[in-house]
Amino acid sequence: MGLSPDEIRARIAAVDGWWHSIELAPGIVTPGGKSADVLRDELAALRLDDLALAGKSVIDIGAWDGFYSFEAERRGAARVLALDHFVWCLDFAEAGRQREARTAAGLAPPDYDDIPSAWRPDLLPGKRGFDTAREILGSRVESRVGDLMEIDPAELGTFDVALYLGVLYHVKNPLEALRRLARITREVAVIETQAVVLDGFESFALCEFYETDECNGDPTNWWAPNEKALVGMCRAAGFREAKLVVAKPKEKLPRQRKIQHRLTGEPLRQARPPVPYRAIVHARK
């Protein structure tokens, strides 16, 4: 017997800190922290049509709550496996009282995994999400909890198409990521990441690099590449070939601003600060 739309909503809000909004019921989607509709652009602009998931294994790494888990088994793809760590073992709601002691002290910003009292592997807090809404959903995923950084990727296998949103920028070693992403991929990974425009440096491969939580306040975050480094490191992890289908922005570049040198004070040249953006690509093997 299924739960009813008031057991539904009472599952739902037993969970803290939901990330997507899934609907679990008709009318009934659970509070994320990305809306709706900014999941329905974001699934448009991934053209998740253009694979053809229906009877192909699909991995989602960096999994979360499941949306884009419970949307390739919805588009009928055969096997689906969730795979998350950090988010999972983590407990944001003692992180983020961890972090506003420190930021109150005047230090710098924790990488999150380095606060004993919120990293709890032994309790996965941060799958409830996950785990509440496969429930609800009925649904096929598997999910494992692992690290793509740590796990052999031959224990791992190999998956038609592999799912890595919103993940390179909070690697370390971006190019061993993607060397292991392509290592488990059999025909394309879908990479969707944290890019920057460095204007008038468009014919280097470069990325901004992040000390802190210069990125959208989070210190987890720590690179940017341009479009030439993105596809170049892709490339150079396995993949055949790397194409954009979200690219740079095309609207107006911030004004330049002058750049002085540090002990006489004159100008150089002019520049225009990084521009961030989202890109994705699909890398083909």
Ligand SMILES: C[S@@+](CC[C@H](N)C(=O)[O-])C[C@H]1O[C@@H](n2cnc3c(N)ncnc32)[C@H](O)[C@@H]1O
Second form
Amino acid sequence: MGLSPDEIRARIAAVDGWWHSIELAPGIVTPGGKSADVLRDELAALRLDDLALAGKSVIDIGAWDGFYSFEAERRGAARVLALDHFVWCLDFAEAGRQREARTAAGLAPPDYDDIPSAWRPDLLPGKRGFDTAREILGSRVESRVGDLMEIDPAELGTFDVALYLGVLYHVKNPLEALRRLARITREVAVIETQAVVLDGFESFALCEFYETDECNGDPTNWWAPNEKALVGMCRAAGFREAKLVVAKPKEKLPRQRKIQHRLTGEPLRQARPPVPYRAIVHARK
Ligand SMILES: C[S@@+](CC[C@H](N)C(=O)[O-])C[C@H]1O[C@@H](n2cnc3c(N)ncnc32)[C@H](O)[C@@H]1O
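Output block for the form predicted in complex with the ligand, input the form predicted alone:
To see the whole picture, the full complex is given below, headed by that same chain.
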């Protein structure tokens, strides 16, 4: 669009908060909460090379500033749709103020949906980053404001590849989310999610539940499945197979202590705390 580097920098600075670090011109990168290094590592971990995106239709659910949508386009996808609603509608500054007020009053952090003054679907304050990046990149990525949990999947249509990155643990009903994901996926869904190792319980399909903001201080995080639950939920939702491409944390699990029953002397296992990590699944139809 013929903007000078200074004009591009000014357009970037005019956006109130970036989540993704996106190179919009040589050497000019948006100041995302997720650094360029983190995104490079995340991207490599997704193993998109295995999916050959060229010529395919792709939906990026929970696209935010669109780093992965633009990456799919860069890899030659024929059509890319960026879908989001939550952060696009949210006025983060107002949500932060309301949250601080609740915390100061000794109350649990609010569910952001319950802060009417921070919910601005009329202005879409959180979509300015996506729109700015799209325009400067000269991108053809389409966007749609919508909640996967409410849109009629038949109306959304189907896509060869669905990216579902960093979203599953934000939904209150993850099995229904995966069922909807399966409905709109033709070939493969890439699911990146908060997960847990529950040492000693690997043969059970279990999820850890977060009542408020125990997971990363974010009250919108609800669930973290273990590996068996994640794979099982994908299959129950309508995917033929679910393959973990990143499994289990690299760091060592905390050491388990041997303890004895105080009265009988019987050896007991003291449960290790859940170990959080980020799992990535390629779920195929
Ligand atoms: C942690 S961010 C991940 C952003 C991006 N996918 C990434 O991996 O960097 C979660 C995103 O999912 C979006 N989101 C959460 N629930 C959603 C839903 N039901 N439908 C569409 N988007 C949703 C949020 O608005 C937010 O943009």
